[in-house]
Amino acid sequence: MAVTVETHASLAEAARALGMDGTYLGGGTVLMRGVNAGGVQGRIVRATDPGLRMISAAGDGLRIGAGATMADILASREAEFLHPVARMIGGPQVRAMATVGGNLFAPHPYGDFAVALIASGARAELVQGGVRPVEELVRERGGVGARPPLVAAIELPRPREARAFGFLKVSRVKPKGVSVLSLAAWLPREGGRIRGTRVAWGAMGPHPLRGAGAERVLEGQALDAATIARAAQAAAEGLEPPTDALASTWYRREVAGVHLKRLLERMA
């Protein structure tokens, strides 16, 4: 079957054109591999809607168009706290193509930007209507026969202080290798205590997910050496990391606490 590409001026038009047999093209870093390998055929639908790449402040938060690339994130002052995340995704060519929306549905071991969004409590504005937590969309993306919803934009808060958000990526090839694991933490503090703890992991399960063990230890505590040590011990609780060409389940579980400790010490 031949591959055809349809281009629409708005995301709403592209959504209507998808039908049951169309495949949506965002940045193409994942989809085009399938096209080149012959696994993706038929109708490919894309949108040139300029709103897809807009990044703007929204009160105390940030609104990022789903078509914004990692390069767009790096060029945005409003998204400065996300620069360390975007900078760790691929090389310059990948960052010029990879989109925020596409990263939500990238297969293991990709999806590092989704890890940061989950940690921040980000929500996805859907073309079909409604707003859903990014955490839910990522968790559901592996459903058999399920087509992921079209995301128009991402809404997320901005940290009130620099040390409230942190990101760490571990890879064997520097600086742009695929993740052995990635980790993000959102640790806002009131009166010296952490309130509203969120920790998220990448490559530690079938999709990016929350680290409930570390969150339980950190919530309501001061980020001191004793708390960090306890959180490191609980780092892999409830996680079932995969074995793949990059690392084994055993290895990922063993080093999770080491890297969580390093991240928390940077944020203390």
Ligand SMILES: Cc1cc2nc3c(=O)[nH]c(=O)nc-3n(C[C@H](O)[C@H](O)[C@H](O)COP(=O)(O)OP(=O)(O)OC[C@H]3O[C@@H](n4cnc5c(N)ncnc54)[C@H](O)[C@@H]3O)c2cc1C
Second form
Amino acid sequence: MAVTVETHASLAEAARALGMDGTYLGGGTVLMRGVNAGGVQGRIVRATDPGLRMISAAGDGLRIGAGATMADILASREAEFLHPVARMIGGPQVRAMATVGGNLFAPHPYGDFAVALIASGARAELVQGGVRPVEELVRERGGVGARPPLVAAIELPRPREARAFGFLKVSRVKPKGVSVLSLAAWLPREGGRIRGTRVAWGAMGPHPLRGAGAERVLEGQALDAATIARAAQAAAEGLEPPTDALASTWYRREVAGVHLKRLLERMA
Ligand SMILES: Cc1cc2nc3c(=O)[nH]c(=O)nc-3n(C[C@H](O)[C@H](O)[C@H](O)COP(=O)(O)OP(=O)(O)OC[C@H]3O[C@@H](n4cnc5c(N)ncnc54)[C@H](O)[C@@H]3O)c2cc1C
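I would like to compare: after the form predicted on its own, may I see the structure of the form predicted in complex with the ligand?
Shown next: the complete complex, the earlier chain at its head.
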């Protein structure tokens, strides 16, 4: 079957043009591989609306257009707390094309940016209307060429203090290899205790997901050595990481606690 690409000036027009059989193209770093391999065929739809790449801050919140690239994130002062995340995604060519929207639906072991968004409690504005937690959208995603709801933008809070947000990625090839695992934590403190703990993992399941074991241990506690040790012990609870060419299920479970401990010590 032939592949056709349709370009629209706005995301709303692109959404209408998608119909039942179109596939939306973000930066194409994942999708075009599918096209080249023959797995994605038919109509591909894209939008050139410059608003899709806008990043803006209002009060404690941040709004990131779904078409913002990792390079756009790195150029944004408002999104500074996300620079360590964007910097760890691919090399410069990939970062110039890879979008925030596409990262939500990129298959394992990708999705490092989605890990950071899930940890921060981000929500996705859908073109069809409504807002949904990123965590939910990512859980429901299909494979390359699947047709998830079209995301217009992401809304998330900005951390009030630098140590409230942390991100760590483990890869075999440095600095730009794909993830053995990635990990983000959102640990706001009130009176010295963590209130509203969120921990998210990448490459530790079929999609980026919350770390319930670590969250249970950390909530309401001071981030001291004893709490960090208990969180590290609970790190892999409920996680079923896949085995792939980078690491086995056993290895990923074994090292989860070590890396969680390193991240938490940085955030203490
Ligand atoms: C060499 C290389 C290295 C890479 N390294 C990393 C890495 O280190 N970490 C990492 O996380 N990823 C990595 N990736 C994967 C990829 O580049 C990123 O995940 C990127 O963010 C995907 O975004 P994209 O815009 O290119 O997605 P696309 O390829 O355009 O799309 C991917 C999927 O998302 C859907 N989609 C895109 N935008 C939207 C939207 N707004 N709403 C709904 N659906 C949408 C598409 O329909 C498609 O199903 C790498 C890729 C390559 C080729």
